[in-house]
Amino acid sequence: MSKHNHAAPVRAPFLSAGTKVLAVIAGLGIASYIYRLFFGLASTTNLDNQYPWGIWISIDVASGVALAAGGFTTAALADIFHKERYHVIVRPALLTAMLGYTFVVIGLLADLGRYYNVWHPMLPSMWQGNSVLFEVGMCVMIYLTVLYIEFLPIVAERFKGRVNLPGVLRILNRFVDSWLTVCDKYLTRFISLFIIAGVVLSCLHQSSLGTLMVIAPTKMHPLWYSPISPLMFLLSAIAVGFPMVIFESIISSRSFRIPPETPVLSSIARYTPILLAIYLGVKIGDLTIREAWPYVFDGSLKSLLFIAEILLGVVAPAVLLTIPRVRRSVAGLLISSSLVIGGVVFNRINVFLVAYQPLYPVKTYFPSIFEIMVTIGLVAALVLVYRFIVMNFPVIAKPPTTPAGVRPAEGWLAESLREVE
């Protein structure tokens, strides 16, 4: 990493008009979350025996896990394939993945009837090797631990030699500083092992999420039911990894009024059309082998949703990102990455909610206000925690000093939009 790209805490006011709105939304979400924990699922959700999974699974868990894939895809590119120029975006991607998985677990606790028993899979006596959810749970727990271990060198870089705990905790200063020194000196030597472990674990549970609905062939619409759903879930998660990193980088640079890493983002955007093309090819092959094409063009609402998912979430961004001018434009990168992200979220909602149909339904599921508030509240809280961490830890790279005559960061979006036009 070049000297001018050395990561440092971002200097900016924490509170702004946007963060105040997010704080209110997060507060409402936390209140709804606490209400659910005390009064149960029946009092706070529209879930029942016919519709046991709602938006907390389709959005908070399935979509959240997929969108956190930028951590392992970027780490693999920079550290396993030794693409050194991408190290500048590894730390933000790692933080996004770490917070993403953390909030996935928090969201999952809301969906568990007996959330206080979530620790049971840690006991070998309670293992169930035939359960897909058991494999997902174990992989997520281990991978989340790996992510926090990968973040430790950043903590050590920030506080090593500067530990100054207040009051009675002062006696721990030397111990904590020694521990941070050990982490900084030795952990970095073995960090590649944890990165490889993270990639393997991510591939395991990303694919296993696609296995969850394989056991319900009679309750799934043929457009989304497939025996190779695990493969398609994995491919879509890999494809959305770089777009999520691009989206996070552009939004955070705009929020903190710093120039975006456009050359690096433009470079990793080149991989996305290839990954999307692989996913689309597998999808087309699957529809052909299962002879499901008639359902695509039957004119039903589900067929229209499927076509929209493919055209807007796969084809459109793949075409856009093959155009060099779009990849060089901040607005073009933002629009294209947003389409991929929206397409993956749309796919998870379609799989877990739209495609699923109970055999003898007596009503249609629609999320309650508590479900909606918990979901948007978790997203708002994640953004606030992300902002706090990047303002206190060396995550985002320092931009080079802007020479005289070069446009400031505040004007990039308007100029980029003009470029696209």
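Definition used throughout: the rigid core is the maximal C-alpha set that superposes within 1.5 Å between two forms. Positions refer to the first chain, counted from 1. Fair warning: this is a prediction, and the values are worked out from it, not measured in the lab. Compared with the form predicted in complex with the partner chain:
Relative to the superposed core, Gly167 undergoes a Cα shift of 2 Å or more between the two forms.
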Contents of the next structure:
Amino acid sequence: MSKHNHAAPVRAPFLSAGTKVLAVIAGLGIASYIYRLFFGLASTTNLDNQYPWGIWISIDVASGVALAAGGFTTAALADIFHKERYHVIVRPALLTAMLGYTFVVIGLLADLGRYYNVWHPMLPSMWQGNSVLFEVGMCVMIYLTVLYIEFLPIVAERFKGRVNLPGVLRILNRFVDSWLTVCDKYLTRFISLFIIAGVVLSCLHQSSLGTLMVIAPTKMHPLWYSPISPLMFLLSAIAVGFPMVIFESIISSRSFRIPPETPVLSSIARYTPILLAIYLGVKIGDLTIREAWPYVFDGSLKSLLFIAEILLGVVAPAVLLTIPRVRRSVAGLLISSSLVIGGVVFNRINVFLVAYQPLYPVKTYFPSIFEIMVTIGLVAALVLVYRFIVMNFPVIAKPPTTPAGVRPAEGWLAESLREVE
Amino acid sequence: MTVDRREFLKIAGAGSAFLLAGEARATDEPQAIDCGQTYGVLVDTVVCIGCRKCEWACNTEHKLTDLPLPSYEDKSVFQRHRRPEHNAYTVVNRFFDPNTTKPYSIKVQCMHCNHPACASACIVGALRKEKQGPVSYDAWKCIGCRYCMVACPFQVPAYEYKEPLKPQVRKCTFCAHRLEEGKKPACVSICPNEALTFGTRQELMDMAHGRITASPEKYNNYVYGESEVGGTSWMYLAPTTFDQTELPKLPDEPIPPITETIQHGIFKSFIPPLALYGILGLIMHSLKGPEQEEINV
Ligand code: SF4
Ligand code: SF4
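Could you present the same protein in the form predicted in complex with the partner chain, rather than the form predicted alone shown above?
What follows is the whole complex; the chain from before opens it.
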């Protein structure tokens, strides 16, 4: 894994003004989450028989999965197509995907009425191959496992030969250490198999997420109801992959005060207009074949939302990123990648909420304060965990100015996992 | 990352098996049931007097509420259109025939579709079409994802949102437990006017068309449920078209094949995923070697 050797734990104080705010938001979110688990959906959400799915599905799950697509698109680019230059972003993207999917599952649990039965789809006696949701669930579960496996070499690289667990856990030192050594020695040889599996699994469930609402043809607004919705979900997930990596790389370098990898980021940003154009082309073709254009211009709220989704989330960033000056500037990259990300989230909300038209609506759905707090809280918690991990594991590339032998950061867990020097 | 070609192919095989394990049953065919022989109920809204005794019988049979029978004589509930709820599997609503302005009542409940979208959607197979006709629900399997509610074209399943720990999806059970004992559903048994007729679906369709032919002045020539989304076990006769009622206008094609075709297309004997795996593997293998290309910005 020599090409990763320049990655190192980032050295910075864990707490900053920003992280304190995030911690408060995450705390409120976790409190709401626990409240939900014990007091039920009625006391925490605005869901009803008309709107069985709310923002926990459309944002936490559907958007979460799409935004974690950076993991597989980057892996495909760097490891499968061997664009070695991009290896510096493979690890941050992998970590985002790993945490992203973990939080998707956490978010999903909040929404499940019987969250403690979440493992049921794994039992062969309950397999239901006709269910789109079954396929999504299985793929996400297997993919999450693959992501953790892909992350193992990073753990091994960090702690192999220097495992020093505190207190009674000390007796496990030898065991954990030899296990990490085995991982490092053998797993890295086979890791490419997992990388390909990860890409295949991603293609499968990213598209199947788009099949979910196809089962409700009579309830879906024609602007978003399409039999090729799975293809559009896959294409938009692929398109949002790099912008997500760019966005997160710029934000984390800002936060850690290290120079952003601008040349690499500008370089992957070149792909985005092409990917967005393909997505847009399919979307236009779909509207034309289904003769849905009249709905685009009927002036209703839904048509305006559709137009906004396409113009702001697809056309604008595609145009912006074709301009070299925008692509080379950090601000330009940040703005255009935010537009793509916002556009995909917008699209998922539109498909799962706006387009869903119950037959007998009593009132329209708007998320409750608890739903919003859980959703925002999970995002804040994800950012904090991300920060913690990049401060303790070699994920982000070392800035060239930092001297070799960077010491681990002073987080509480970093302290307790202190290595022998 | 040094794996030679043979070794690579060998492990690629293992990787595929790994993928296979997760999706082994994805190619299941929908269960084939002879829908003519399943049981059904014909609801004759021309004969129905809107007494709501079926609501009482259902609520009592399933221990949903314990309101006494006389309380169901309250006709003020007709002022708004009610929907089946977690504590009311069936409700009677009142409509007016636009031609004669005469009122008529429509009892609604789960239609027990021949090709239930809810069952196709369910992630764990908690909902299924039984041979006798009912679409049954197994709360023990259910994970509470509510995808069945998204899928149902009649918007029937209701959820026990207020139940914090063991919420269930609630809908008409077709009194499957009574059918097993050879009894008719509770609502059919109590109906004083024989507005509800229990029988095999084929018998009921013949009966429905027979009534229309016998008194064309009383009936609109349409049997709702005969063909909607592939046909349903519960069917309706009415004095007028169903356009003004809450029974939705639906296409004749069953819903499950729409998603199942996409789904099984993607997983056709696992060939597409495996092919993708193979292609990516080949690309990965053949493009190997340090890439000299400079970064283009
Ligand atoms: S009416 Fe709805 S709940 Fe009942 S069987 Fe049909 S799809 Fe399922
Ligand atoms: S809520 Fe239960 S019955 Fe409905 S689809 Fe989900 S697991 Fe199946």
